[in-house]
Amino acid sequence: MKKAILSGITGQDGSYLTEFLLDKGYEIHGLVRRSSQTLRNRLDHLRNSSLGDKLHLHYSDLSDTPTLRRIFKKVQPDEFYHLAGQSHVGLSFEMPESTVKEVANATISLLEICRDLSKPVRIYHAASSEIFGKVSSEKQDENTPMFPTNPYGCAKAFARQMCQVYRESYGMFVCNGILYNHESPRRGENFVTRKITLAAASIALGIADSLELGNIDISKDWGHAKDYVVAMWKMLQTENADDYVIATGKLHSLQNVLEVAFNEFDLNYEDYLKINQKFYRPAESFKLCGNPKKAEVHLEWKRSYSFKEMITEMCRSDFKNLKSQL
């Protein structure tokens, strides 16, 4: 039985993930904050669940070396899957130092608790299309030069350097995800698409009568979480380490998740809609769109989700839940 150790296992990617590996045989060692309590809900059905016997949750926090360190030297994990951190772009703008702190120097920490372990692991890290910012290719691929625009993308850009440093100088199994934009009904709230998705399913419902967003002159390469969690795995079953950008190299704008979301209730989202300046962010990364060959050719990997799909699941789920809690 693999063990594998998840930091961020409460969030979206990392709930999918322990399902994902929880499904193989895994044995799951999740690293989680006191002041996370609120957001296991993700993982509830998998606590209670046969498989729940398999899943470990230990208390810790990514500034908590010496904490972090007895983890690994207990749990001598086979693989380390990396998600947490500060991931919101919006709020780098607000809080840099934190951001840096929870996505830079936690990164490097992690880093030299593997390189001390008896035992190699292979080592997940995720990275961001964020590093790329402001493009200068109509599509970006694992070469392309990082230019980011903000906080968040500039510290995932000097974590993914180091990632590739301590697999150069040290010969440590260790992957980049550069993750394109993924949603799902599990994204959190005070994201622009499930923003936009509950919104919908609120007005639908009649428990709301507007939505306020900033700037939605942007598009972005969407995909759906669950395809992304299965890249990730698939990096660390291969024989050597390697950087694979995962995205679905099509573009689609902001206007077309309103479309979608809003006419899977028959509503108009211009009757909604109303543009606020205090969302706007001082530097936005336009148009970032990946390239996945590499990925689909050498780890065989496949989405499974389309556009449409995942704004639609997103929507209806939503929906379901509002109408519950009337």
Ligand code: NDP
Second form
Amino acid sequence: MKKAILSGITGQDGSYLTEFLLDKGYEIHGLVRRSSQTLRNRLDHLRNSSLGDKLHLHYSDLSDTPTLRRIFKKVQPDEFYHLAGQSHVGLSFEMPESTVKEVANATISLLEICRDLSKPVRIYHAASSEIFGKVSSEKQDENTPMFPTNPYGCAKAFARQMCQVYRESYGMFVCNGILYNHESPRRGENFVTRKITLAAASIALGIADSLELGNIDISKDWGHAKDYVVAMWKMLQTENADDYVIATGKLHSLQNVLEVAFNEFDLNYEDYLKINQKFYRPAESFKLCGNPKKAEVHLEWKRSYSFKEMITEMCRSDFKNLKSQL
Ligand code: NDP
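Alternate state requested, the form predicted together with the ligand (shown: the form predicted alone):
Below is the whole assembly, all chains and molecules, this chain first.
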């Protein structure tokens, strides 16, 4: 039985990856930080399932290197998926220092811990399309130069480069997954897609009457988190570690998200949308659209969700949850 450690197990990707790996027969060790509540909405269904005894949670903040080292030494994992960190681009302008500490510095600490392990571990690092930032090419791939335009992107660019350094200098098996935006019903509520699907469902149920957004003149390459965690696993099953862009290769505007979400409830978004300057960012990312060709060929990775299916699934899930609380 393979053992995997996951940082960020309580997040959107961590929960889907846990489901996927448990199903493959892995023993999972998740790193969780202490909070005042022990409710872990995205994981509780797994902890209470028949596979729950293969899921172990360990307390450790990313800043707590001695504890992390102790857990890694004890578990001796075959694979490590590093997903934890402040993941919100807009918030990274408000808290740049902690974002950089969590995203960049913690990654070095974890690479160092893994370097010292007696048994080699295969590492997945969650890089991001935000490393590309100011792009001039219509589509980006693994060879596109990095030009981040926000604190989060800068920290991810640094961490990606450090992973390459450890791979090339110490021969460690470290893969960078350069993932474009991916969403799901488990997406955090302060991310724009989820904010929209929640608002549309709330308006349909009569518990809200408007939605406030900032700049809606943006387009993104949006895929489904469930498809993207499969790519993470596939990267660690290859012969040689490498970097891979994981994307849909298609841009959709925020208006597209609004249309699909509100149409699901026979509503017109223009009747409810208010623009609020408060939500504008100091700098918006350029139109980031990925070319996933390398992953499709080398990893035989293929996505299964369309953009419309994903937004519709999110709307239906939000509607069902909100209705059950009425
Ligand atoms: P989430 O925000 O849903 O989850 C982040 C996870 O990191 C949570 O488990 C969170 O714990 C944990 N975490 C944050 N800070 C700390 C800390 N100081 N110590 C310990 N744990 C911490 O992110 P996603 O699942 O969406 O993304 C996973 C990774 O992929 C992230 O690194 C993100 O930056 C990256 N990524 C995501 C993309 C996306 O579109 N989703 C695109 C590209 C990259 P807690 O539950 O306690 O808050």
